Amino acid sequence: MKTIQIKQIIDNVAEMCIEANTFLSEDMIAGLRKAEATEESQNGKEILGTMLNNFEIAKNKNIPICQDTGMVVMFVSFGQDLTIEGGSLEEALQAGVAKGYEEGYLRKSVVSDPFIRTNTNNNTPAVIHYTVVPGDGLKIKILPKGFGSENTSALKMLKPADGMAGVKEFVLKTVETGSPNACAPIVVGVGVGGTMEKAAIMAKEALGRPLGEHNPLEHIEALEDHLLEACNNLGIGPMGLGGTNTVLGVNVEVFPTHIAGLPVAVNITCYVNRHVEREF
């Protein structure tokens, strides 16, 4: 049986928050370089070049890759045989976020009440999703989510008769409406099935899947490829100014659902699709 000290969790989460906001992951860098090489619009090609240059400057100067350092979303896989010493896991995760945003001089964007809107001054609380699994492991994935793109996301309760065609239509419409305001080229996370909240959570978690890594189900992989091509055929392009690279990737997750429903959620993230994962 493994034992992890609270301090280790706090320190790691703090490091992950800073890393996610300062260094773009290799899969996203590769995706943007590919987009720059294939972009047919000269204007779009220059925009993509500027984005890549911005990431290099942020890396060299150890500063955020975007001014919106997001609201932290975490996916935590917790082994049922793991022992946490020194406090609660929830408190450690929240303390790690606070430490990371304070020590990293990252913008604090979270307000304590959706109506009174007083800033919490440390970017907590984070939104945390837990999964209990066999064994004694601990895996944490952090996605700091900016709200320029979050605000363009959508959810719809389709009817079973709408089927695959209905899902395609809804995803395409959401991308067409939202991508110009979401700092394209974007990454699109799609959740289909379960219940209303399950679909939304799957769409969010899908954003953390590396670019180019497909869903293992053959028909869902085909859906991802179709949506990627269809979205890029919209011609919206980088920063909504026209071009052939509107979407860098479409990641779809599915889950069993009720005989009477077909929930579908679309979660959009901008070209700084931040995600960092560590396993303890």
Contents of the next structure:
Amino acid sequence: MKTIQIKQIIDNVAEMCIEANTFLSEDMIAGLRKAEATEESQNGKEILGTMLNNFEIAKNKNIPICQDTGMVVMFVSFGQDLTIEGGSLEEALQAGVAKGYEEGYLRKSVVSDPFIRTNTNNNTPAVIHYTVVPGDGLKIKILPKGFGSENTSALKMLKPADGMAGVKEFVLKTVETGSPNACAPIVVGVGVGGTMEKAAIMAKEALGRPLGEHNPLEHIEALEDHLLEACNNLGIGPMGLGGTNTVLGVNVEVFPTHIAGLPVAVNITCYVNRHVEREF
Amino acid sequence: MAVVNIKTPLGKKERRKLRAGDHVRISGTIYTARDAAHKRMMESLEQGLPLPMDFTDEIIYYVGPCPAKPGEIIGSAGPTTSGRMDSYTPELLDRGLGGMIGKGNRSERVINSMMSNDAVYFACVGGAGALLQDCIKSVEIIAYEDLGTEAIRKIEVEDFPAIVVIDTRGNNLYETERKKFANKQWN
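Can you now output the form predicted in complex with the partner chain? The one shown was the form predicted on its own.
Let us now look at the entire complex, which starts with that chain.
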């Protein structure tokens, strides 16, 4: 049976917050390079070039890619045989976020109450989703989520009769309305099925899937391909200023649902789609 | 692509020359303000109090920067979504504000107010926080320090890259450019 000290968790979470905000993953950079090569709009091509150039500057100066270093979302997969020593896991994860945002000179963007809106000054609390799994492993995935794109996300409880066509229409409409404000080219996470909150959590988790990787279900892979092509025919383009690259990827996750329902959640992220994962 | 160099403050005559689609490099003093600072300025106006500064011919940059690392004057500083300021903007345009820098489309009410006040709206590349930070040469907080990243800052910029997206005549790049690339077969 494995034992992990909370200090190890705090230090790792802090490092992951800084890493995610400073270096973009290779899959995202490759996706943007491809977009730059294929973009038909001159403005769009230039904007994509600026985005790629910015990643280099951030890396070289060791500063955040984007000033919106996000509200931290975490997916924690916790082995039921694992022992955490020295304190509470939840407190360690939150302390890691506070440490990372302070030491990394990241922007603190969280307010303590949605109405009173006083900054908590350490970017906590993070939103943490736990899954308990067999074994004694611990996997932490961190997604600092910017709100320019988060604000353009949407959820709808469709009827079973709406089917695949209804889901396509809702995703396309959400992308059409949202992407000019969401720092396109965006990545679209879609959760279909389950209950209201299950659909939303799947949509969020789908954003962390490496770009270019498809859902293993054949009919869902076809849906992803269709949506990607349809979104890129909207003409919205990089930063909404016209072009053929509006969406870099559409990642759809599905889950069993009720006989009466067809929940669908669309979570949008900007091209600075940050996700870092570590296993212990 | 031709680039127009502009200097702040930006008078009406210069603003009228700019056209949607122009790529510009902005140099001079601009002011940062976003959600909380705008809300506070509107509260001041409601109470009959003055604004913290005179915005005549000035430019507001919608940004909440990251903290400065040691040896730097400011952290990453890219634009935020302008639409959240739409309900406040006409009040400032009526008081002389000459332009705004941000990202994303504006409301019809803002565009109408821009046309009647000869104001310009610029967009810069969202997410390009590190690249835009490089163009900032000095920083001074001039109001609402307690708002932290949302305080009003007076910043000096040099060759700050932006695109005119809505001009003084209401020409709007968000509307015109999209049509050129939309594939009707699909939509």
